[in-house]
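Okay, so here's just one chain, in C-alpha coordinates, the form predicted on its own.
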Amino acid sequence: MYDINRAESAVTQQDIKISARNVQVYYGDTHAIKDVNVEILDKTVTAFIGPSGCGKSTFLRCINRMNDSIDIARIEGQIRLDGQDIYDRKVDPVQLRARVGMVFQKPNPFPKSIYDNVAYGPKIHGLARNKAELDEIVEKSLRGSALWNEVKDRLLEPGTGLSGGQQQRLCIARAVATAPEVLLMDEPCSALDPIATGQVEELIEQLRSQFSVVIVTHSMQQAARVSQKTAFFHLGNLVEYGETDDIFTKPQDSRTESYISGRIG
(Lines of atoms letter the chains of each structure in order from A and count residues from 1; the text may use other names and numbers.)
(Lines give C-alpha, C1' and ligand atoms only; values in the text may rest on other atoms or scores of the structure.)
(Ligands and ions follow the chains in the order given, each with its own letter.)
Protein backbone atom coordinates (compact mmCIF):
# COMPACT_ATOMS: atom_id res chain seq x y z
CA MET A 1 0.00 0.00 0.00
CA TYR A 2 1.17 3.50 -0.82
CA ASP A 3 2.96 5.11 2.16
CA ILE A 4 2.16 8.83 2.16
CA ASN A 5 4.32 9.65 5.17
CA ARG A 6 7.45 8.38 3.47
CA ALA A 7 6.56 10.05 0.17
CA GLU A 8 5.70 13.51 1.48
CA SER A 9 9.17 14.03 2.91
CA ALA A 10 10.44 14.25 -0.67
CA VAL A 11 8.38 17.35 -1.49
CA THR A 12 7.94 20.72 0.17
CA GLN A 13 4.59 22.08 1.35
CA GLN A 14 4.80 24.68 -1.45
CA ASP A 15 4.76 21.86 -4.03
CA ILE A 16 1.56 20.31 -2.69
CA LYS A 17 -1.68 21.55 -4.28
CA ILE A 18 -4.12 18.90 -3.10
CA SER A 19 -3.79 16.75 -0.01
CA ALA A 20 -6.12 13.83 0.72
CA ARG A 21 -6.18 12.07 4.08
CA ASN A 22 -8.08 8.86 4.89
CA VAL A 23 -10.72 9.51 2.21
CA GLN A 24 -13.62 7.06 2.14
CA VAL A 25 -16.51 7.20 -0.32
CA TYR A 26 -19.74 5.26 0.14
CA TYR A 27 -22.61 4.88 -2.33
CA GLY A 28 -25.30 3.64 0.01
CA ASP A 29 -23.85 0.45 1.49
CA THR A 30 -21.11 0.16 -1.16
CA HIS A 31 -17.64 1.21 0.04
CA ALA A 32 -16.30 2.61 -3.24
CA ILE A 33 -13.11 4.37 -2.03
CA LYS A 34 -11.08 3.04 0.90
CA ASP A 35 -8.48 4.95 2.93
CA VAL A 36 -7.06 7.03 0.08
CA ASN A 37 -4.08 9.16 1.11
CA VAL A 38 -2.26 11.18 -1.55
CA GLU A 39 -0.45 14.45 -2.20
CA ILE A 40 -1.02 15.94 -5.66
CA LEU A 41 1.58 18.47 -6.77
CA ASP A 42 1.20 21.86 -8.41
CA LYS A 43 2.28 22.44 -12.05
CA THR A 44 2.26 18.67 -12.60
CA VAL A 45 0.17 16.22 -14.62
CA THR A 46 -1.00 13.38 -12.37
CA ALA A 47 -2.61 10.35 -14.04
CA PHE A 48 -5.09 8.05 -12.28
CA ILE A 49 -5.02 4.57 -13.82
CA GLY A 50 -6.63 1.25 -12.99
CA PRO A 51 -9.28 -1.24 -14.16
CA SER A 52 -12.85 -0.13 -14.84
CA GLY A 53 -14.75 0.38 -11.59
CA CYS A 54 -11.60 0.71 -9.48
CA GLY A 55 -12.57 4.13 -8.04
CA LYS A 56 -10.34 6.49 -10.03
CA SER A 57 -13.20 8.62 -11.44
CA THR A 58 -15.02 8.51 -8.11
CA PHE A 59 -11.99 9.94 -6.34
CA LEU A 60 -11.45 12.52 -9.09
CA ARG A 61 -14.99 13.79 -8.53
CA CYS A 62 -14.29 14.19 -4.82
CA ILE A 63 -11.72 16.88 -5.62
CA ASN A 64 -14.37 19.35 -6.84
CA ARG A 65 -17.29 17.89 -4.87
CA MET A 66 -19.13 16.54 -7.90
CA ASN A 67 -20.30 13.65 -5.73
CA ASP A 68 -22.36 16.15 -3.71
CA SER A 69 -25.09 15.84 -6.36
CA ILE A 70 -25.49 12.10 -5.70
CA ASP A 71 -28.01 11.54 -2.88
CA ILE A 72 -26.62 8.20 -1.73
CA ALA A 73 -22.97 9.34 -1.78
CA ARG A 74 -21.16 9.90 1.52
CA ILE A 75 -17.58 11.16 1.77
CA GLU A 76 -15.41 10.83 4.89
CA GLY A 77 -11.86 11.98 5.54
CA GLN A 78 -10.27 15.20 4.42
CA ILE A 79 -9.29 16.78 1.11
CA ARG A 80 -7.38 20.06 1.25
CA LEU A 81 -6.74 22.54 -1.54
CA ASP A 82 -3.86 24.85 -0.63
CA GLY A 83 -4.34 23.73 2.96
CA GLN A 84 -8.09 24.49 3.11
CA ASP A 85 -10.55 21.65 3.74
CA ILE A 86 -12.82 21.72 0.68
CA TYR A 87 -15.58 19.90 2.58
CA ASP A 88 -15.72 22.55 5.30
CA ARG A 89 -19.26 23.92 5.58
CA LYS A 90 -17.98 27.43 4.89
CA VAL A 91 -16.74 26.40 1.43
CA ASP A 92 -19.15 27.22 -1.41
CA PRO A 93 -19.05 24.34 -3.94
CA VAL A 94 -19.77 26.76 -6.81
CA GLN A 95 -16.75 28.87 -5.92
CA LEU A 96 -14.68 25.71 -5.42
CA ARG A 97 -15.52 24.57 -8.96
CA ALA A 98 -14.29 27.90 -10.31
CA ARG A 99 -10.92 27.02 -8.76
CA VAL A 100 -11.09 23.34 -9.75
CA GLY A 101 -12.21 23.07 -13.37
CA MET A 102 -13.38 19.84 -14.94
CA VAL A 103 -13.43 18.33 -18.43
CA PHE A 104 -15.58 15.25 -18.94
CA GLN A 105 -15.23 12.07 -20.96
CA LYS A 106 -17.62 13.12 -23.71
CA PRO A 107 -17.39 16.67 -25.11
CA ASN A 108 -20.39 18.57 -23.71
CA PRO A 109 -20.51 22.10 -25.11
CA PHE A 110 -23.52 24.15 -24.05
CA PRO A 111 -26.18 24.74 -26.75
CA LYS A 112 -24.78 28.23 -27.15
CA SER A 113 -22.34 30.02 -29.41
CA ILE A 114 -18.62 29.27 -29.22
CA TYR A 115 -18.16 32.69 -27.59
CA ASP A 116 -20.91 32.15 -25.00
CA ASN A 117 -19.59 28.69 -24.09
CA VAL A 118 -16.30 30.24 -22.98
CA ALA A 119 -17.83 33.45 -21.56
CA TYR A 120 -20.36 31.60 -19.38
CA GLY A 121 -18.09 30.93 -16.38
CA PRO A 122 -16.45 34.38 -16.26
CA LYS A 123 -19.93 35.96 -16.45
CA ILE A 124 -21.47 34.02 -13.56
CA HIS A 125 -18.36 34.49 -11.40
CA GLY A 126 -18.07 38.21 -12.18
CA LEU A 127 -14.54 37.95 -13.60
CA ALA A 128 -15.05 40.62 -16.27
CA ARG A 129 -16.13 44.22 -15.63
CA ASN A 130 -17.13 44.92 -19.21
CA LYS A 131 -17.43 43.46 -22.70
CA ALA A 132 -13.81 44.28 -23.60
CA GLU A 133 -12.52 42.31 -20.60
CA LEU A 134 -14.84 39.41 -21.43
CA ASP A 135 -13.60 39.43 -25.04
CA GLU A 136 -10.05 39.27 -23.73
CA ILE A 137 -10.80 36.30 -21.47
CA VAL A 138 -12.54 34.43 -24.30
CA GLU A 139 -9.65 34.99 -26.70
CA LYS A 140 -7.03 34.07 -24.10
CA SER A 141 -8.91 30.88 -23.16
CA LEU A 142 -9.37 29.81 -26.78
CA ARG A 143 -5.71 30.51 -27.49
CA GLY A 144 -4.78 28.53 -24.38
CA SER A 145 -6.78 25.56 -25.67
CA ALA A 146 -5.17 25.82 -29.14
CA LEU A 147 -8.54 26.58 -30.74
CA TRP A 148 -8.46 30.33 -31.44
CA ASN A 149 -7.10 30.18 -34.99
CA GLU A 150 -9.75 27.62 -35.96
CA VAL A 151 -12.77 29.51 -34.60
CA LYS A 152 -11.88 33.23 -34.40
CA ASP A 153 -14.00 34.02 -37.47
CA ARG A 154 -17.07 32.10 -36.29
CA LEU A 155 -17.38 32.84 -32.59
CA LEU A 156 -21.13 33.36 -32.87
CA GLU A 157 -21.73 29.94 -34.42
CA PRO A 158 -22.95 27.05 -32.19
CA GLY A 159 -20.27 25.19 -30.26
CA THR A 160 -22.13 21.98 -31.07
CA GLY A 161 -21.24 22.48 -34.74
CA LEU A 162 -17.55 21.84 -34.13
CA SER A 163 -15.83 18.48 -34.65
CA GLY A 164 -15.46 16.14 -31.66
CA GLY A 165 -11.85 17.14 -31.04
CA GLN A 166 -12.68 20.83 -31.39
CA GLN A 167 -15.62 20.44 -29.01
CA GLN A 168 -13.34 18.88 -26.39
CA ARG A 169 -10.84 21.73 -26.76
CA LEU A 170 -13.79 24.17 -26.45
CA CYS A 171 -14.73 22.43 -23.18
CA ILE A 172 -11.13 22.84 -22.02
CA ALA A 173 -11.29 26.55 -22.96
CA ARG A 174 -14.53 26.82 -20.98
CA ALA A 175 -12.88 25.16 -17.98
CA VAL A 176 -9.79 27.40 -18.00
CA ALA A 177 -11.79 30.62 -18.58
CA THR A 178 -12.48 30.95 -14.83
CA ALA A 179 -8.71 30.92 -14.18
CA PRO A 180 -8.76 27.71 -12.12
CA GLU A 181 -5.80 26.42 -10.16
CA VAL A 182 -6.57 22.75 -10.79
CA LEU A 183 -7.90 21.10 -13.95
CA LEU A 184 -9.56 17.69 -13.63
CA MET A 185 -9.94 15.60 -16.80
CA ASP A 186 -12.05 12.44 -16.74
CA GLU A 187 -10.94 10.32 -19.72
CA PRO A 188 -10.94 13.42 -21.98
CA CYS A 189 -9.77 11.54 -25.10
CA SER A 190 -11.84 8.35 -24.95
CA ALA A 191 -14.38 9.67 -27.48
CA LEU A 192 -11.77 11.18 -29.82
CA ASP A 193 -9.91 9.91 -32.86
CA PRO A 194 -6.09 9.55 -32.76
CA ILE A 195 -5.40 12.97 -34.33
CA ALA A 196 -7.70 14.81 -31.92
CA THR A 197 -6.24 12.78 -29.04
CA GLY A 198 -2.74 13.93 -30.00
CA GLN A 199 -3.90 17.55 -30.05
CA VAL A 200 -5.44 17.27 -26.58
CA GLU A 201 -2.32 15.54 -25.23
CA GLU A 202 -0.13 18.36 -26.57
CA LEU A 203 -2.50 20.80 -24.90
CA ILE A 204 -2.24 18.97 -21.55
CA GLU A 205 1.54 19.34 -21.68
CA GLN A 206 1.15 23.11 -22.21
CA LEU A 207 -1.48 23.48 -19.49
CA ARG A 208 0.68 22.04 -16.73
CA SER A 209 2.79 25.22 -16.75
CA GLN A 210 -0.29 26.98 -15.34
CA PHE A 211 -2.26 24.34 -13.46
CA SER A 212 -2.15 21.18 -11.48
CA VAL A 213 -3.69 18.76 -13.99
CA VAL A 214 -5.26 15.47 -12.85
CA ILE A 215 -6.32 13.07 -15.60
CA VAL A 216 -8.20 9.79 -15.36
CA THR A 217 -7.29 7.59 -18.30
CA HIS A 218 -7.98 3.99 -19.32
CA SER A 219 -4.91 4.17 -21.58
CA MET A 220 -1.63 3.31 -19.90
CA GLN A 221 0.18 4.60 -22.99
CA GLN A 222 -1.50 7.96 -22.56
CA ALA A 223 -0.60 8.09 -18.87
CA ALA A 224 3.02 7.36 -19.78
CA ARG A 225 3.03 10.09 -22.44
CA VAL A 226 1.38 12.98 -20.58
CA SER A 227 1.97 12.56 -16.84
CA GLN A 228 4.83 13.07 -14.42
CA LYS A 229 3.05 11.30 -11.53
CA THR A 230 0.82 8.25 -11.68
CA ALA A 231 -1.59 6.76 -9.13
CA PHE A 232 -2.78 3.16 -9.57
CA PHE A 233 -6.20 2.32 -8.14
CA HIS A 234 -7.55 -1.19 -7.64
CA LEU A 235 -10.83 -2.24 -5.98
CA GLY A 236 -11.25 1.18 -4.37
CA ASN A 237 -7.72 1.31 -2.96
CA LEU A 238 -4.88 3.59 -3.98
CA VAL A 239 -2.30 0.84 -4.39
CA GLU A 240 0.71 2.82 -5.56
CA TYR A 241 1.62 6.42 -6.35
CA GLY A 242 4.88 7.84 -7.64
CA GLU A 243 6.92 9.04 -10.59
CA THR A 244 5.30 7.82 -13.79
CA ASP A 245 8.52 6.26 -15.09
CA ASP A 246 8.92 4.32 -11.86
CA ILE A 247 5.32 3.08 -11.83
CA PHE A 248 5.67 1.72 -15.36
CA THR A 249 9.21 0.33 -15.18
CA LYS A 250 9.74 -0.70 -11.55
CA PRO A 251 6.42 -0.88 -9.66
CA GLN A 252 6.69 -1.67 -5.96
CA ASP A 253 3.40 -3.57 -5.61
CA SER A 254 2.63 -6.87 -7.33
CA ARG A 255 -0.89 -5.65 -8.21
CA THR A 256 0.56 -2.68 -10.09
CA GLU A 257 2.92 -4.97 -11.95
CA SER A 258 0.03 -7.30 -12.84
CA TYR A 259 -2.02 -4.40 -14.21
CA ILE A 260 0.88 -2.88 -16.19
CA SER A 261 1.67 -6.26 -17.70
CA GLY A 262 -1.98 -6.92 -18.60
CA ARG A 263 -2.62 -9.77 -16.18
CA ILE A 264 -5.41 -7.84 -14.45
CA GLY A 265 -7.61 -5.15 -15.94
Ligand SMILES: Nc1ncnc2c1ncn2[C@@H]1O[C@H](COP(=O)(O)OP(=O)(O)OP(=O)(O)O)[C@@H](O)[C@H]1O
The other form holds:
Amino acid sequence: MYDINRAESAVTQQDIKISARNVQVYYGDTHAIKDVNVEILDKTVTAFIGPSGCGKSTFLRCINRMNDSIDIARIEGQIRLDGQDIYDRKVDPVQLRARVGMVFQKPNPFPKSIYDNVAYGPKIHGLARNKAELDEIVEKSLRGSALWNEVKDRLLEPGTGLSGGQQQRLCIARAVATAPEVLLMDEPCSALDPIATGQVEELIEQLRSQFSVVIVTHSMQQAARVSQKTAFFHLGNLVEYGETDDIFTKPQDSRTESYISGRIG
Ligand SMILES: Nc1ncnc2c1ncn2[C@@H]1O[C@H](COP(=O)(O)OP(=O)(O)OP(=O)(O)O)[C@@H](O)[C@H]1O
Ligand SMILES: [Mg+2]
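If the one shown is the form predicted on its own, what is the structure of the form predicted in complex with the ligand?
All chains and molecules follow, beginning with the one already shown.
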Protein backbone atom coordinates (compact mmCIF):
# COMPACT_ATOMS: atom_id res chain seq x y z
CA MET A 1 0.00 0.00 0.00
CA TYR A 2 1.10 3.57 -0.66
CA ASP A 3 3.10 4.78 2.35
CA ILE A 4 2.61 8.48 2.91
CA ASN A 5 5.30 8.77 5.55
CA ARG A 6 7.98 7.63 3.20
CA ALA A 7 6.71 9.87 0.40
CA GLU A 8 6.15 12.97 2.51
CA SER A 9 9.80 13.76 3.04
CA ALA A 10 10.24 14.28 -0.70
CA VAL A 11 8.08 17.41 -0.90
CA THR A 12 8.12 20.63 1.04
CA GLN A 13 5.05 21.78 2.92
CA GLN A 14 4.75 24.70 0.52
CA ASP A 15 4.05 22.46 -2.45
CA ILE A 16 1.19 20.68 -0.71
CA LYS A 17 -2.24 22.03 -1.65
CA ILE A 18 -4.47 19.28 -0.34
CA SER A 19 -3.70 16.80 2.35
CA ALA A 20 -6.00 13.86 3.10
CA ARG A 21 -5.59 11.85 6.30
CA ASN A 22 -7.33 8.58 7.09
CA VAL A 23 -10.29 9.39 4.87
CA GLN A 24 -13.14 6.89 4.93
CA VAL A 25 -16.39 7.23 3.01
CA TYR A 26 -19.43 5.07 3.64
CA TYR A 27 -22.66 4.96 1.65
CA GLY A 28 -24.89 3.25 4.19
CA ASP A 29 -23.07 -0.06 4.72
CA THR A 30 -20.84 0.26 1.65
CA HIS A 31 -17.30 1.22 2.62
CA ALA A 32 -16.39 3.09 -0.56
CA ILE A 33 -13.13 4.81 0.47
CA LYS A 34 -10.82 2.97 2.84
CA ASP A 35 -8.34 4.93 4.90
CA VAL A 36 -6.95 7.10 2.11
CA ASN A 37 -3.89 9.24 2.84
CA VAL A 38 -2.51 11.48 0.14
CA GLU A 39 -0.85 14.83 -0.49
CA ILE A 40 -1.92 16.62 -3.66
CA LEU A 41 0.54 19.20 -4.90
CA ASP A 42 0.04 22.75 -6.07
CA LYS A 43 0.57 23.62 -9.75
CA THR A 44 0.50 19.95 -10.66
CA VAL A 45 -1.91 17.75 -12.60
CA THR A 46 -2.81 14.64 -10.62
CA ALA A 47 -4.63 11.79 -12.36
CA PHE A 48 -6.92 9.38 -10.47
CA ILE A 49 -7.13 6.05 -12.25
CA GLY A 50 -8.61 2.66 -11.40
CA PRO A 51 -11.40 0.26 -12.32
CA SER A 52 -15.04 1.33 -12.37
CA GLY A 53 -16.50 1.51 -8.86
CA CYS A 54 -13.13 1.78 -7.09
CA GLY A 55 -14.03 5.14 -5.55
CA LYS A 56 -12.38 7.75 -7.79
CA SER A 57 -15.44 10.00 -8.04
CA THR A 58 -16.26 9.49 -4.38
CA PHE A 59 -12.82 10.62 -3.28
CA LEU A 60 -12.80 13.52 -5.75
CA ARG A 61 -16.12 14.75 -4.35
CA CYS A 62 -14.68 14.70 -0.83
CA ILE A 63 -12.27 17.46 -1.86
CA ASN A 64 -14.99 20.06 -2.37
CA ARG A 65 -17.64 18.50 -0.15
CA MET A 66 -19.91 17.51 -3.01
CA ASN A 67 -20.70 14.34 -1.03
CA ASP A 68 -22.50 16.58 1.50
CA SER A 69 -25.53 16.51 -0.75
CA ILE A 70 -25.70 12.69 -0.79
CA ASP A 71 -27.85 11.77 2.22
CA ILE A 72 -26.41 8.33 2.86
CA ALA A 73 -22.77 9.39 2.46
CA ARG A 74 -20.70 9.59 5.65
CA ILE A 75 -17.13 10.85 5.69
CA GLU A 76 -14.46 10.33 8.33
CA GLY A 77 -10.89 11.55 8.54
CA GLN A 78 -9.47 14.87 7.53
CA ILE A 79 -8.97 16.84 4.35
CA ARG A 80 -6.94 20.02 4.55
CA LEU A 81 -6.73 22.74 1.93
CA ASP A 82 -3.68 24.95 2.59
CA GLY A 83 -3.64 23.42 6.05
CA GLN A 84 -7.28 24.26 6.84
CA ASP A 85 -9.71 21.43 7.61
CA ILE A 86 -12.42 21.80 4.94
CA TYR A 87 -14.93 19.88 7.09
CA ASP A 88 -14.55 22.36 9.94
CA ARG A 89 -17.90 23.83 10.94
CA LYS A 90 -16.62 27.31 10.14
CA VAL A 91 -16.11 26.44 6.47
CA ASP A 92 -18.97 27.41 4.15
CA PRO A 93 -19.27 24.75 1.41
CA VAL A 94 -20.35 27.39 -1.13
CA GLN A 95 -17.20 29.43 -0.48
CA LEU A 96 -15.14 26.25 -0.55
CA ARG A 97 -16.50 25.32 -3.98
CA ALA A 98 -15.43 28.69 -5.36
CA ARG A 99 -11.89 27.79 -4.28
CA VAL A 100 -12.19 24.16 -5.34
CA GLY A 101 -14.05 24.11 -8.64
CA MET A 102 -15.45 21.03 -10.33
CA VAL A 103 -16.13 19.90 -13.88
CA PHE A 104 -18.33 16.85 -14.29
CA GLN A 105 -18.34 13.99 -16.75
CA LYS A 106 -21.46 15.21 -18.52
CA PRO A 107 -21.44 18.87 -19.54
CA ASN A 108 -24.07 20.54 -17.37
CA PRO A 109 -24.44 24.19 -18.38
CA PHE A 110 -27.11 26.17 -16.53
CA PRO A 111 -30.24 26.92 -18.57
CA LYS A 112 -28.95 30.45 -19.07
CA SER A 113 -27.04 32.36 -21.70
CA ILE A 114 -23.40 31.58 -22.44
CA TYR A 115 -22.49 34.88 -20.76
CA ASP A 116 -24.54 34.19 -17.64
CA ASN A 117 -23.14 30.68 -17.27
CA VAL A 118 -19.69 32.17 -16.82
CA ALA A 119 -20.77 35.34 -14.97
CA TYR A 120 -22.86 33.47 -12.39
CA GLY A 121 -20.04 32.48 -10.00
CA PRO A 122 -18.17 35.80 -10.09
CA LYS A 123 -21.52 37.57 -9.45
CA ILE A 124 -22.53 35.55 -6.40
CA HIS A 125 -19.02 35.77 -4.97
CA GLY A 126 -18.77 39.52 -5.61
CA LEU A 127 -15.65 39.26 -7.76
CA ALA A 128 -16.64 42.11 -10.09
CA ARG A 129 -17.44 45.67 -9.06
CA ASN A 130 -19.28 46.59 -12.23
CA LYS A 131 -20.42 45.33 -15.62
CA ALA A 132 -17.10 46.16 -17.29
CA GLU A 133 -15.20 44.03 -14.79
CA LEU A 134 -17.68 41.22 -15.17
CA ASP A 135 -17.36 41.41 -18.97
CA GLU A 136 -13.62 41.16 -18.54
CA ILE A 137 -13.84 38.06 -16.32
CA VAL A 138 -16.24 36.40 -18.78
CA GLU A 139 -13.96 37.08 -21.74
CA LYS A 140 -10.83 35.99 -19.91
CA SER A 141 -12.46 32.75 -18.72
CA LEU A 142 -13.78 31.93 -22.19
CA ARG A 143 -10.41 32.68 -23.74
CA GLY A 144 -8.78 30.54 -21.04
CA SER A 145 -11.01 27.62 -21.92
CA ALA A 146 -10.36 27.99 -25.67
CA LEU A 147 -13.99 28.86 -26.42
CA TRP A 148 -13.96 32.65 -26.91
CA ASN A 149 -13.55 32.70 -30.68
CA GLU A 150 -16.42 30.29 -31.16
CA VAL A 151 -18.89 32.13 -28.93
CA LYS A 152 -17.93 35.80 -28.86
CA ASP A 153 -20.71 36.74 -31.27
CA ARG A 154 -23.41 34.72 -29.51
CA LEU A 155 -22.82 35.37 -25.82
CA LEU A 156 -26.50 35.94 -25.14
CA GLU A 157 -27.61 32.66 -26.69
CA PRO A 158 -28.35 29.69 -24.40
CA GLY A 159 -25.36 27.63 -23.27
CA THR A 160 -27.36 24.49 -23.88
CA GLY A 161 -27.38 25.33 -27.62
CA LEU A 162 -23.65 24.64 -27.92
CA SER A 163 -22.16 21.34 -29.08
CA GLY A 164 -21.17 18.83 -26.40
CA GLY A 165 -17.49 19.72 -26.62
CA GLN A 166 -18.28 23.42 -26.51
CA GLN A 167 -20.59 22.88 -23.53
CA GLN A 168 -17.78 21.11 -21.68
CA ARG A 169 -15.41 24.00 -22.37
CA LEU A 170 -18.17 26.36 -21.20
CA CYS A 171 -18.35 24.39 -17.94
CA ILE A 172 -14.59 24.70 -17.61
CA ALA A 173 -14.88 28.48 -18.22
CA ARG A 174 -17.58 28.61 -15.56
CA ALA A 175 -15.31 26.74 -13.13
CA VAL A 176 -12.24 28.92 -13.79
CA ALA A 177 -14.24 32.19 -13.63
CA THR A 178 -14.17 32.20 -9.84
CA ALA A 179 -10.37 31.91 -9.95
CA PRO A 180 -10.25 28.62 -8.07
CA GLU A 181 -7.11 27.26 -6.46
CA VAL A 182 -7.96 23.67 -7.28
CA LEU A 183 -9.88 22.31 -10.25
CA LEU A 184 -11.44 18.86 -9.96
CA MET A 185 -12.36 17.18 -13.25
CA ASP A 186 -14.32 13.92 -13.28
CA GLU A 187 -13.79 12.27 -16.67
CA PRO A 188 -14.10 15.66 -18.41
CA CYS A 189 -13.44 14.26 -21.89
CA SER A 190 -15.60 11.17 -21.87
CA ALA A 191 -18.33 12.87 -23.93
CA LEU A 192 -15.90 14.56 -26.31
CA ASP A 193 -14.46 13.74 -29.71
CA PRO A 194 -10.67 13.54 -30.19
CA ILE A 195 -10.41 17.17 -31.32
CA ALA A 196 -12.34 18.57 -28.35
CA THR A 197 -10.41 16.16 -26.08
CA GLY A 198 -7.15 17.56 -27.42
CA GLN A 199 -8.36 21.10 -26.73
CA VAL A 200 -9.33 20.24 -23.17
CA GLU A 201 -5.99 18.49 -22.61
CA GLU A 202 -4.10 21.56 -23.85
CA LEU A 203 -6.19 23.67 -21.56
CA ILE A 204 -5.35 21.45 -18.58
CA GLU A 205 -1.68 21.92 -19.33
CA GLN A 206 -2.17 25.71 -19.28
CA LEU A 207 -4.27 25.67 -16.13
CA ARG A 208 -1.53 23.87 -14.27
CA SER A 209 0.56 27.04 -14.23
CA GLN A 210 -2.16 28.63 -12.09
CA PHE A 211 -3.64 25.87 -9.98
CA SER A 212 -3.71 22.33 -8.85
CA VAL A 213 -5.72 20.11 -11.21
CA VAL A 214 -7.09 16.68 -10.29
CA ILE A 215 -8.49 14.65 -13.16
CA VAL A 216 -10.28 11.30 -13.08
CA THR A 217 -9.79 9.39 -16.29
CA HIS A 218 -10.33 5.91 -17.69
CA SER A 219 -7.82 6.62 -20.42
CA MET A 220 -4.31 5.66 -19.45
CA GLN A 221 -3.01 7.50 -22.49
CA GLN A 222 -4.72 10.62 -21.22
CA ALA A 223 -3.33 10.19 -17.71
CA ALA A 224 0.15 9.76 -19.19
CA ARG A 225 -0.28 12.80 -21.46
CA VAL A 226 -1.66 15.32 -18.97
CA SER A 227 -0.52 14.41 -15.48
CA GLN A 228 2.68 14.60 -13.49
CA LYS A 229 1.32 12.54 -10.58
CA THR A 230 -0.93 9.50 -10.71
CA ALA A 231 -2.97 7.79 -8.00
CA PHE A 232 -4.24 4.26 -8.61
CA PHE A 233 -7.37 3.26 -6.68
CA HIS A 234 -8.65 -0.28 -6.31
CA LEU A 235 -11.70 -1.41 -4.26
CA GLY A 236 -11.67 1.83 -2.25
CA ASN A 237 -7.95 1.69 -1.46
CA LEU A 238 -5.33 4.09 -2.73
CA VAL A 239 -2.94 1.38 -3.83
CA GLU A 240 -0.19 3.45 -5.35
CA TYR A 241 0.62 7.13 -5.79
CA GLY A 242 3.66 8.66 -7.40
CA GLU A 243 5.23 10.22 -10.46
CA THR A 244 3.10 9.40 -13.50
CA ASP A 245 6.14 8.10 -15.40
CA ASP A 246 7.00 5.73 -12.56
CA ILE A 247 3.44 4.44 -12.17
CA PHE A 248 3.26 3.59 -15.85
CA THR A 249 6.78 2.25 -16.35
CA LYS A 250 7.65 0.62 -13.02
CA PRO A 251 4.56 0.13 -10.84
CA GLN A 252 5.41 -1.18 -7.37
CA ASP A 253 2.17 -3.04 -6.72
CA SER A 254 0.97 -6.03 -8.71
CA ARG A 255 -2.58 -4.61 -8.79
CA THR A 256 -1.34 -1.43 -10.46
CA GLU A 257 0.63 -3.44 -12.94
CA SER A 258 -2.37 -5.64 -13.78
CA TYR A 259 -4.58 -2.60 -14.27
CA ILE A 260 -2.24 -0.62 -16.48
CA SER A 261 -1.49 -3.67 -18.56
CA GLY A 262 -5.23 -4.24 -18.99
CA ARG A 263 -5.74 -7.35 -16.90
CA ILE A 264 -8.17 -5.84 -14.38
CA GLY A 265 -10.74 -3.13 -14.70
N1 LIG B 1 -24.63 8.02 -4.34
C2 LIG B 1 -24.24 6.78 -4.03
N3 LIG B 1 -24.99 6.01 -3.25
C4 LIG B 1 -24.61 4.75 -2.91
N5 LIG B 1 -23.45 4.19 -3.31
C6 LIG B 1 -22.66 4.91 -4.10
C7 LIG B 1 -23.00 6.24 -4.50
N8 LIG B 1 -22.01 6.72 -5.30
C9 LIG B 1 -21.11 5.72 -5.39
N10 LIG B 1 -21.49 4.64 -4.67
C11 LIG B 1 -20.73 3.37 -4.53
O12 LIG B 1 -19.42 3.68 -4.07
C13 LIG B 1 -18.44 2.92 -4.77
C14 LIG B 1 -17.48 3.85 -5.48
O15 LIG B 1 -18.18 4.53 -6.52
P16 LIG B 1 -17.55 5.70 -7.38
O17 LIG B 1 -18.64 6.31 -8.17
O18 LIG B 1 -16.78 6.59 -6.49
O19 LIG B 1 -16.54 4.89 -8.31
P20 LIG B 1 -15.67 5.36 -9.56
O21 LIG B 1 -14.29 4.87 -9.33
O22 LIG B 1 -15.86 6.82 -9.80
O23 LIG B 1 -16.32 4.51 -10.76
P24 LIG B 1 -16.50 4.91 -12.32
O25 LIG B 1 -15.16 4.74 -12.94
O26 LIG B 1 -17.48 3.88 -12.81
O27 LIG B 1 -17.04 6.30 -12.40
C28 LIG B 1 -19.22 1.98 -5.69
O29 LIG B 1 -19.40 0.76 -5.02
C30 LIG B 1 -20.53 2.70 -5.87
O31 LIG B 1 -21.57 1.78 -6.13
MG1 LIG C 1 -16.72 7.94 -11.35
